[in-house]
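One chain follows as structure tokens, the form predicted alone.
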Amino acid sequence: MNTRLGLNEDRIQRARSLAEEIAHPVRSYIERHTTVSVERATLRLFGLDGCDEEGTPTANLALHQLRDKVPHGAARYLLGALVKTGMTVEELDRAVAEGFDLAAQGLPDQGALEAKAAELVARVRHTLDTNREYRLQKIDQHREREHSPLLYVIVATGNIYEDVKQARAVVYQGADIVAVIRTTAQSLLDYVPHGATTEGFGGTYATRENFRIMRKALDEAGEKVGRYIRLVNYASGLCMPEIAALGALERLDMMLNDSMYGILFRDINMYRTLVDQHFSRMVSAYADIVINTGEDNYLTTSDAYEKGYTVLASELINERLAFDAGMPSRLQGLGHAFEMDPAIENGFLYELAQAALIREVFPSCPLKYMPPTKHMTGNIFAGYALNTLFNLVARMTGQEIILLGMLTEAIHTPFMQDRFLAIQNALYVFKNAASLGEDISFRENGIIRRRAAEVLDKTVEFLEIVAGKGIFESINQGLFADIKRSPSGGKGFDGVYEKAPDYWNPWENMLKEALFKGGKK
């Protein structure tokens, strides 16, 4: 979009240079460390993906055996066992489930390990490449319908088979994206459950089999309506890298993946989170999966008018960390939300200013825009009006991923008719205001331009403070979302390891080669 806010380009560049300064020590820390979840993701990519009779994943069983060897890289012991025993990956997976000890086999020479790694990486890489090409082919075949925003609807019954029924219904009603909300507190589990699941509170477990079931259902529904339907889940929490890997294998299209969400809102250790998000983003970048970041959550604990600058600051940090993981702008679904207090005079103009500002600062990113939630009261008529204003701002400012607002927000989990009305509302606004954004300008020195410039200036000031303190100390002091987290506190800190000088991870090496040296188109 053409600039309409008259933003100071030097201030935008200053903000980006500060984000780079903030990210530099994070990048240095990541390069020197691994985690149990990165190592388990590596084992899963090599095919260790089963479970024992009690449901414990073989990736977890293997890491328990190799705990003291994690600094050297768990992959060498899996590959060594394959070379030494002559087993296939599938046979070894079953053997680990029955108690086979990977560490007891000894290691062959490095040449044999590298040859076996190359063979297995090539096999799985073919799967990832095929998934990527299939997605692009289907999007090209069906084209995107005339309205550019993609309509994002959630399902969350706890039962994957019931989720499928609801997902098909919303696709037939007009949804472009289906997000399967993850069951409450799965982000705090240090393992990924195995198989299909039929029980979950507030959502459905993220498992590979559940991914496979929903992917198949959405492909079938998409063929009926002539659209490619995107599937979303959560690559976050203590198993962030593993879920990213499983999502890539099963052709998910979007993953919720934020650099600080788990730290701030789930009290997961900051070091663990930042190392995990880097590997998960490399996997998603290679698989051409769009990530959705979680800046909208800041406004659930902070006031949208007073702290709007923290959203832009976090987006700039997320952008920089995504670039550091080899992820281009077109895969960065940076998040923000329509959360201004509706009682504020000219609140709509402030929302419009914020959305237009973020669109202009990130012109190449498929921004994810969240509907009103914090100020929904149970008054369904007022809620429907707020959601209409949200859809209008989304259309006017060129947002691309629109999570639909529900008139029953704050009352109960939406009924099917609530989702239907939300889709109809969005389609009505998008069609009737299709060209409004191109046909309108913002008055120089008017409320919208002044507000956008103010937020940008406050963002730069805030990033100056964060750069001076460093990201770890800034989080420790509660500068983001008014929530304080200790560097050595939080869940999962005991799963962070400094890499030994001989650390070896063939998947990490392949991803770096592909993403940073032209190995992937």
Contents of the next structure:
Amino acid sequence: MNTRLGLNEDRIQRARSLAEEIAHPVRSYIERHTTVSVERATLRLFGLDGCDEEGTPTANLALHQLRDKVPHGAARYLLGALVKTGMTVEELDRAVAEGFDLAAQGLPDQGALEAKAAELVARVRHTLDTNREYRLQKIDQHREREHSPLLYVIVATGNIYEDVKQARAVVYQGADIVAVIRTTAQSLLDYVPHGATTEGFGGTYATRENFRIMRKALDEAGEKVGRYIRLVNYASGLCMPEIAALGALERLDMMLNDSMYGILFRDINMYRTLVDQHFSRMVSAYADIVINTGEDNYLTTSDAYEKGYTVLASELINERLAFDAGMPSRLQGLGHAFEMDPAIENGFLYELAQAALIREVFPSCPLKYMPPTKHMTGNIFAGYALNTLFNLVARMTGQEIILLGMLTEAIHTPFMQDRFLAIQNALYVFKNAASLGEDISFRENGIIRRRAAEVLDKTVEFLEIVAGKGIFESINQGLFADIKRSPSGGKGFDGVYEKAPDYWNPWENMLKEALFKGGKK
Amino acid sequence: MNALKPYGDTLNDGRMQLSFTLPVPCSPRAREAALQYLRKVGLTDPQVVYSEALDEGFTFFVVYATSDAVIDYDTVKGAEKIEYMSFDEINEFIKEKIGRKIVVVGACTGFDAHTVGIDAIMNMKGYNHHFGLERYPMVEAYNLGAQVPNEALLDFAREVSADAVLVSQVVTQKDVHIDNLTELVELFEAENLRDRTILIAGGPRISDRLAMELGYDTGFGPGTYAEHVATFIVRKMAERGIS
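Alternate state requested, the form predicted together with its partner chain (shown: the form predicted alone):
Then the entire complex follows, led off by the chain already shown.
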């Protein structure tokens, strides 16, 4: 491997084997459990994704009817009703919205269920495969016009139609990736709202219709400028698997998805999150959707200089859990951030060391680099300077995805001109310092190499402790981000079920077959 | 001074720097519209020093202009500049004047998930080399984190007999933070806890004046450190004779 930092390969290996050790009990827990959201995602993949007059999704209505039967898997009741009534999925979806009870139908024999499942899975699989192929073809066609790193910007007006205007403008200005940030409450909703929405707080609801509207707008805007514009949303919170499923169906390209973020920063139950992230990642892996993990959050809570190792440690755990879900490195957008106190002498060198370290530890991951937020003060001019250095580190260390910093961070959701200035800043740095990263080397025993080695050592030390205590107990004791979360605490624990011996989920079976046994085309 | 106006490079030149976007295509007509708009706002001698298309229908402007308006500075009243105590002085003050540990509960309420503000005040580490309240030996500090419902905050405050409650509102839209802050005050009043609890609001869009209008004892905006908040709390407690 590239050893520009002179890293000790054995230490990296040790860190990876510790991550493996840490993930092991998680894996066996996941195997034995399902959640209401995994079941709803399954129903939605089968096409049960309407809502009743009050806006309650049919997937939630169905789960309410089937609440005693979740350990057996919700899918067989949906499929059973289809077989027994002879309805199409669309007809049954409308019937459920009007009060049709899936639980009251009784079940046909397993052979009929299997046949129905095979038929429906094949149909939806065709959509997912078409989406994947379309994206690959478009990216390939326009590859030379993409920026490196890819420029990622956020729109967040609360109104999907206003978001579209802002998104069109950033595509015109040069953005490669548009994320529609969610309304702040959504991660704690135990359902995915329905339809186009125009009211949100600090963001816009993630709904299937909103995905569709933005997808269409970005495809059109992208065609005009000759680039494929990637669309991002958030497979996180209590509906992580459902959002992943809807994103796969509507050709989203990236999903924020972290194995521990919800536990630590949203107080969602740890078991719920770990089971949910697994299913989400299988769906995203199948659909070729790049996940973005949330390690930047560690540094907004803790000090970036002192706690730089927690980022690398979390990335190694995220990597391991992603592999466990059948997700290859090329889809793992591991996250990190430029958050050191700008007053630190040589802070730029430490940021460079951290970013280069992560680059070297994960050579094939599309790393997601996050901009300064903690030390943005309202002095927009100083903030703009900070963002310039951030862009420089990103370019020099070969990050794949950078979320552009806004000079008005900490003041308001960005004005249209703020994004323009951010993109201009990045394009200037990328061009002006295009080859700086390849043209310089880091001095042996210099500040940068020493710092990288120190962070790696601390990461190994930290992972030793976590492996010793186990991941559940480590989170309970507040080892991550100084936040303590108890195993039975947090939101959504009542939605976790132990699987019965006859648990059956045709989508899970298909995904495992495709991802682990080479069944994916 | 009775004729105050902005200072560019000469006293009373009234020069100001602005930037904004107009939702029209970038063109000479758009520039002219920007100039006319600035004159209508009351600025004179506007100069568009930079304009650029943000897309086909929007134009960004950087502008310098002169303001002829003046205000009488002698009649302007601002909040009094407060002399804050230091970490050691605050702990000493609590020992001497209150004679027991004080209890402070902090939370980011409603749907707001951004704990950066409350963390800066509460966390052990603090912010920018100013220790947070958890570090104060004479403060029992509880940080409830993000998205705490107002009812849960009230219940917790009652359970630990909080002397002061800090409410942080960082990212809000369409003024939802106002409703949320108001609701908390009403809850404390309904439960007869308002009089014995110091209520403090904080966040980038919170000012002392706004907080007091909403029924809080005070509010803290950007640039606040833990010792500012702690100074306010302990002085208020001493003033009310709470011990």
